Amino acid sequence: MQTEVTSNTSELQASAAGLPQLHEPRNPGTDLDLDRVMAVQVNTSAVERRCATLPGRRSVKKDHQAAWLLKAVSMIDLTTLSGDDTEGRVRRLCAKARQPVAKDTLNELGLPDLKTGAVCVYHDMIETAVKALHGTGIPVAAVSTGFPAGLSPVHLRVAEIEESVKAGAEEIDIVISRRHVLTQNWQALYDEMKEFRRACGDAHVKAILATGELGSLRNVARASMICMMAGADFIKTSTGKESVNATLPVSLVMIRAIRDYHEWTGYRVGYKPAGGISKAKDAITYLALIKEELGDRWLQPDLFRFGASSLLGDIERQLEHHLTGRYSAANRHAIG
């Protein structure tokens, strides 16, 4: 069993979480091309049909399922974004990022050094997370720009990014101004995203679209294209605070925008679904969608992340079941 699972996941041994610019040229962005943006259309019914059939058509079992779940662990941005976050909670989360699955389970599966993709926290917790993750190679991601609404003054949002980078965050998850999308002010969205990218410097920037508040899949597709034109390293679905977060239809629209951008410019942009992904079987469905639409290159931590916390607990339960044939109680796999 160990040999089979290890052979299915051998690339994980060399796949440390990292920034896109460490693996290939970083997306520099392009000039704003409004003709290309306005040409973007979405067939909503076709998107929904495609997504409705995916979970039933793409199912993996036994060793293959374990391999996909181990892959998913390596691409989780382990997240705590609560008003009652404490330094102790963040340190526990970082310990879980360093050892995401029980040591004996990982040893038996042949991946003792498996880690999560990143740890995502508020600005005030960056220093604590950086210290807790020192020497692990796990980057700290910070949510900035007036998260989650993104309605603070622009100069304060830019200053927040700069302070987060100065504090040690290697990744910055910014939120766009939804009103620019809803009013079709594409120039304002482009200028805003470009300024946020400038403020990030060498830090890797993920643009959160808050897709549940954008009104239509066409708006999601156009906002995705604008953010990539302005230099986003990743595009991300949600803050996790909206009433509707990551969904398969939204994901399909965003990753097809990524594919179109890559075909146009030659630059790869990453994708991060966030909010509402809490079950191992859902993680596999998202990975299958990425594999089918973008290919194996995007199944690495530098180009794909899950924004999640409870997801890891369910994956750990499924891996234990794979080895023992028994399901353990969820409270045995607390993540914090």
Contents of the next structure:
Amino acid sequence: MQTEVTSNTSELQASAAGLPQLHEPRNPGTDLDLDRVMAVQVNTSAVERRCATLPGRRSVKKDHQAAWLLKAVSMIDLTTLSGDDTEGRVRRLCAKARQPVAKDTLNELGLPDLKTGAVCVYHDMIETAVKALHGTGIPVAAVSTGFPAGLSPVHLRVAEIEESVKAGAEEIDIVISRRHVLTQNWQALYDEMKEFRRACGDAHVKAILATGELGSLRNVARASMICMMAGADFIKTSTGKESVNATLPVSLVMIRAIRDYHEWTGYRVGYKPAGGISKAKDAITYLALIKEELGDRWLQPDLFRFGASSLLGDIERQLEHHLTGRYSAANRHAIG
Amino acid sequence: MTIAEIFKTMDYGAAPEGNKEALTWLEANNRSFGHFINGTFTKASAGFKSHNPANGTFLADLSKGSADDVDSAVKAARKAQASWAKTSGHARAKVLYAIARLVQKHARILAVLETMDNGKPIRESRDIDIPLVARHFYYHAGMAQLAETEMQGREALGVCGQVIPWNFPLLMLAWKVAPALAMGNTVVLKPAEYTSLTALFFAEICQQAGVPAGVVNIVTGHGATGEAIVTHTDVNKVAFTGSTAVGRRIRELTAGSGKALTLELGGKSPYIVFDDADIDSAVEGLVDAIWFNQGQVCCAGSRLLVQEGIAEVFYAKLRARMDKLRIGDPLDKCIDVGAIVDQRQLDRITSLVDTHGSEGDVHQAKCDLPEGGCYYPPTLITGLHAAATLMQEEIFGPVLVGTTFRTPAEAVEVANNTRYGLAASVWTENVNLALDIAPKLKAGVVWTNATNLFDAAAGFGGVRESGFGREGGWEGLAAYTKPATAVKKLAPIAPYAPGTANAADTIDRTAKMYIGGKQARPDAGQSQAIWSPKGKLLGHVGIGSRKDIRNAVEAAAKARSTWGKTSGHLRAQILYYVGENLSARADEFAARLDAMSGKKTGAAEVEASVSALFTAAAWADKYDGQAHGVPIRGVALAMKEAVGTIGMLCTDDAPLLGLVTSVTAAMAMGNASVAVASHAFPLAATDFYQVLETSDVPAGVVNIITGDHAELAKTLADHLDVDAVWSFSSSDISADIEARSAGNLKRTWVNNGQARDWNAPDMRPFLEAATEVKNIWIPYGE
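Go ahead and give the structure of the form predicted in complex with its partner chain, now that the form predicted alone is out.
Expanding to the full complex; the earlier chain stays at the top.
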């Protein structure tokens, strides 16, 4: 795994969108290297043991805990993906993204300008979201490619990406064809992902693996590797619509794939667990997992996001508790 | 640092576990402790100080147990034992259950005390040590409850002397105390001098749990205190966990005393990674293998064996992982590696690495060491070869040594190239490979795709110089019992005195020895005449010597690996065939036995021998292991494996039946044996090799030597390639065998001058002695 590292000298630069984040050179992808894919092994029990003991091995307290929770807020893709979304609903969500935590609280904690990582919506809501977030630097992410099942005609899936980019989405969350993984048709998966990446143009592409439907952690690891070879900027666990969404074991497997890919190519691919992360404590465990397995560089919004809707509320309550010493209540914090 | 700054650095910060309650407890005892004898604490007496190795702070003054202290503890234990054993199993179960619950109720203070005393991270004492302690008492509450129905025919040994180490202070106490109490024994336990505090807290738990006075006694002190326990004449069993050197000494000190003995000693356990393993998980596993408890773990995966093709990738990942370890204040909840238990241990580790590390490439984790306190950085030394000191010697610290292998066969060869045999880890995603390798490893515990998993239901213990006996499970329980039968003395049986009558009415037959499937003349070229009680010359047998034993052990070594791999069914067929052929010559054997003894019991003894052969054959494919329900998604397979080469001094009071029973039980379980025939009446044994020769018994599986028991026992018990020695001899050799067995800590089963009923049909005691239980942990799940 010693390939020449060429272009990752991380000339950190502000993005074109003026985001408060720093950007890596984009992962250009590689040729499909099936030997590398097939060499990937995952031992489920061992992965689960690592995850089960991690919360007991890493603990952050007091000011550190508050800082970590604020960091988590900065990495949330605040999301609404419901059939009953309306413009009003999306505008409310965007307002929350601009001011994720009460102003007073943020002032007191010393991070008055904190915003969430992005807002994530369906295609039809992109324009509303872009307008609502104008001037904030918060990107709009759109789920795409026949989300969540990804079974609409291929040309329509590609067209959907192009439409969404045109509508102003800076990030596109695509879904892969799970059947390619389940039938071990790695070439098809690679080709599909490459086509989606091409369609995204300058918009960053997150590959949703729908890990709850891939059957095994080994498949998760191999699909992760394929998507990175095909040029994914991020790999993401779930649509939030599967019966099992983000879990720590799945996350561990995916970020180890990211680590291997980085060691091999020199490119850093981002990670986004989505669905099922709703507690502040869980968010801290995720951040610790990232810090331990990938390193601090990944603890920035350009390389890590939480796909979550109810997580923010719990973090707000914990932050208030941090400041006051009193346990908080949900109604004291603005809904998103 | 402000929150905004932490937001940038994303440091962990400090996460200290509070120790107020533990300090309050120490103060409440004026930081000064006596012993716990007969249900009460004695007044503190002169002794030694206990310190926190993480920062050198004083914890408490402890009393140094004198011989008198030990004596009063043993007396209290003796006085309490009979009634404790008579108490119903259910009543004992209630007490053990109460202990389990109290351990859980006091879990936090116990964890904090353990960490302050030992230096291990609070994460480990809180999440591993203390929960396992509770689990052990729960499990053995169940054993006490079931004792009356499931352990019929067994009874308590009596007073147990127990000496435990400092690496898992309370857990080792639990492993020793729980099974002893479950079966009605009483105990005198000495905690290690570095780490006595949780044992003293445990004494309070005993008071609260209703443990009757004298059932548990705790005497603190150094090695001399331990020696006083071990050598006390009224102690019936000694259980020790600690170093191989001390274990060897205890074996010598207890030799011939009749004390039951179990030893759980050192190790240099291999951690084998095949090229199809989940490499990241195998790397992570090493954190739990060698950096768990600062590597101060007898079963630590301290010898890394990596398949050559992935070695560089593996080492690179491992070094990167090491650099992420956090070393520091053990009471911090965010720490991976705590403090070494004591400055002396730290000095030892430092000196071993400083002296021998340069034989390989040393990498030390790039993590900051705290100021003060006994800390040593996680260390990896690669590029070592089998001959390197650090590949052979137990370091007992956070130091991993590594080498490579090419093939599965070579992995086994390198793994087994050690005097130890405690544990092993095997990493591969190939189930065929894992299940092929696990039985071939010389170890009492094998973890597949895992490491350092423990549970009360799965016995723990080693082979070779890692000691003998198991702790946990049914086999661990049995080690705290003995057969509930009255014992009779075995009178010495001497050969009959030479007579004058000549026997030359037939052609002279030369009884030889039987070595490696061939009849062999005695190396020394000397023979001994065997006379009948009436003074008739019955024949001559060779006088065996050291060289004959050497040759026989070599033959056995050659035979044992193939014989051990045969199926039980095949071994059964051969044993039946031996029985068939013995039966065909029954009259001749009966006449021979009668001629030697001058009695008319020969026919019955031959019939009993044929029956014993059938019993051995019957067991060959039925003495099954177990699948333990351990608390993981997976299974622990308790496999019964052959001990290896067993030397036997056969009985004189049943010269054919005794030999046949011993040898065939060993054969049935896949062992090779070197049997020394009855000294007084050897001719039935020398006739018997002709039966073996005609019955498809492979060469070397059974070897028969004749000669003087005391002489031959010396060579057998000294021999470093003999795994066990049994003696049913009427010569007074038990003590000598046990003392000499300390050389390679071979298993011994000696009669201590007591008789055995050779007509008892139950062969299980022989089968138990002929097997080791290996627990193979197999986590699964896709």
